[in-house]
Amino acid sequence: MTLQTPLHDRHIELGARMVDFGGWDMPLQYGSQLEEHHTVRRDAGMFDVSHMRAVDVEGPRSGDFLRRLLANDVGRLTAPGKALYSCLLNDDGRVLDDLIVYFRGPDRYRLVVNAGTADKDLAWIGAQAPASGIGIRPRGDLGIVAVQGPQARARVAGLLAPAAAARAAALAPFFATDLDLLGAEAFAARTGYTGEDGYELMVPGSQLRALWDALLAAGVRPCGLGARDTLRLEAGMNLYGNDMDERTTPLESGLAWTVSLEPGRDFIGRRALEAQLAAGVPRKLVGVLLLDKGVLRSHQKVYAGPAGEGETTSGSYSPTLERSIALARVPAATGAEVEVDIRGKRLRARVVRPPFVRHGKAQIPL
């Protein structure tokens, strides 16, 4: 039996098409996926992402613990509310999950991990934790709504009292703050997964429907997983299980920027990554823009000439660019053009550097 978020019945009432996503019954779309995509790029849309798991890590040794646990360095987090994107690695340097960690104050952090890996993540984190000095608390009591788009912050501001609105307005990208939202204690983060501005709002699950309906009344359109996927792909953001997993390292997944190798900090997987760097990283994750007519999907073979062969990891039609795009893992020596096998035909494609789209505008030459 699939799991349900606190908004499940509301999705049904709104006519959503529901699908099984990582063991959760989630809305794929409410009507036109294309219109939902454009709404986020041009106005404001909202996503129920309550299937993702917030985990509070607290205690006098929590900072040192997370510095060892994560490939990125939480020691960089000194301002309350600052967020950091990182990978959770195993001893072989391969990706168990990607996550965001928020610094809430001395010895207080909040992680947000992916739904499909949450139980595995919690087991791994618990196994690495010292016997004392660390409290690990999954926050199953919280729901999360992502409000995204050029008008997202203004729509949320309209729901806030003046003091809370001022705090939200002052929030810099990749920061979070606690504020009162419709009488509920909310954790508002200026983060997202679409390449647009906005917030990810965490509130008690019992108050999630009131927030959803208030946003709906304010003109924010409900959007499903289908639009979320094309938006994140245009933004060049990895999807765990597609673009990286336990078979790949961050260095071959376009995530080298999330690995902090400064001297003086040991973290799980560091030695394996250093060995891979010394030997030469054999593969890389690139963007691909199809030049011929066709649709890119995941798991299509990529021919990189003398460099060898690779495979698309995520692919779709880009509603913003009106072109077919993909992320692909290819040999490190891959050049500027490749061919992709689509239904037995080798079609031409150009290698580009993601993101494809950011803030509604193309970031690559077409």
Second form
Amino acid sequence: MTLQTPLHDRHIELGARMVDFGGWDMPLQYGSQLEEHHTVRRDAGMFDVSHMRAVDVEGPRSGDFLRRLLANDVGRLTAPGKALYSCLLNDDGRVLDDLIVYFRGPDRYRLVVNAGTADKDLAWIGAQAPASGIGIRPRGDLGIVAVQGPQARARVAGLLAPAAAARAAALAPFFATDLDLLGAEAFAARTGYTGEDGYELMVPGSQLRALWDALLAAGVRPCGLGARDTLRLEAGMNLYGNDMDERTTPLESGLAWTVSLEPGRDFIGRRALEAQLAAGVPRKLVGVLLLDKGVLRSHQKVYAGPAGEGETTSGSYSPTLERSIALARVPAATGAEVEVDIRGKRLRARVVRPPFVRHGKAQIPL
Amino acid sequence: MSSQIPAELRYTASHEWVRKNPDGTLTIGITDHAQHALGDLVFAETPEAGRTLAAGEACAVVESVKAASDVYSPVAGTVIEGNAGLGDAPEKINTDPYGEGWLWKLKPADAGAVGGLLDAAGYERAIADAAE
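Moving on from the form predicted on its own, please list the structure of the form predicted together with its partner chain.
What follows is the entire complex, opening with the chain shown before.
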């Protein structure tokens, strides 16, 4: 059975074309996917991401538990509200999911995990957790709206009373705070998945529609998962299930920077990652810019000359660059130029370092 | 939703349209319904002049932001030209699917083959049936 967010009927009213995503019936686009993409790069757009699962992890042993559970080190979170991106690994160092963990205060953390993996994650987390001293509470009662774009924060500020507006204005990137939003107790995080500034706003599901409609009235454009995918790809952000999964480690997924290998912390998957590092990481995830005409898609073969062969993991037309871009997993020795097989033709492509776009601007030479 | 289905054209159930030109050649493209379903088009690959096509042969590709879709030749024949104008402006397929967004021109192997294609009413029914 297909799951629906509290905004499902509203999406239909707004003319959305719906699509199944991770078991949820979600908006793919409301009108032109390109226009939705450009709106986020140039102004402000919003996404219903209530399919993602917030999970509160609290209690005296929560910090120690998360330091063992996650590949990145929540011990680095000392300032209340600070967020951290991390992989959740299995014992083989393969990626079960990627998530954001927010440090809400001593012994209080909130994780946000992907929709399609939420049940698997919760089973894994529950199995690893100590029997006492910790509470793990999935927050299916919360709805999440991501408001993204150069004007996103200003539009949200317009909905806030002075005290809350001051809290929001003081929020640094990758920090979150509790605040009053239209009479609802909200959790506002200056995070996102687009490469633009903005917030991810969590409110009780019953209040989600009021928030959505207030944002709509403030001129924030509804955007679907189609635009969300091209925005995150331009931003060089991995999509779980495409760019990494249970067959890959973070080291071969462009995510070594999220693995904290400081001595003295025994996290799940650590030994496997250290063994891979010692043996040499055989593959790497790179950005690819197509030089010939065409459109890169996932699962296209990449020819890296004497280094061997690889495969694109995500690919699309980049609306900002007006070129085609991809992420690709290729042999570690891959050089600056590759060829990609598109319908039997080998097209020329350049290997680049993501992100492709940040804050509306190209980050790679075209 | 309603889409334009010009009465003077012929159609296929796979959403190609065919126009009979006065010189006996055919102009082929994808329908308004198809371009709308595909969304913003960002790339088109059309067949090269001189290529011989069988009826139903996949010979062009249109790609939206989301996905690539094959386009099939409605009838057999020889390609006269592909629409080079789409190389830099594939969005013409969205904005003018029956005009500047044409894909290729064909010299049909059998001048009568077009008569076997759907007329506008038949295509409209085909869309309605598919939507049920």
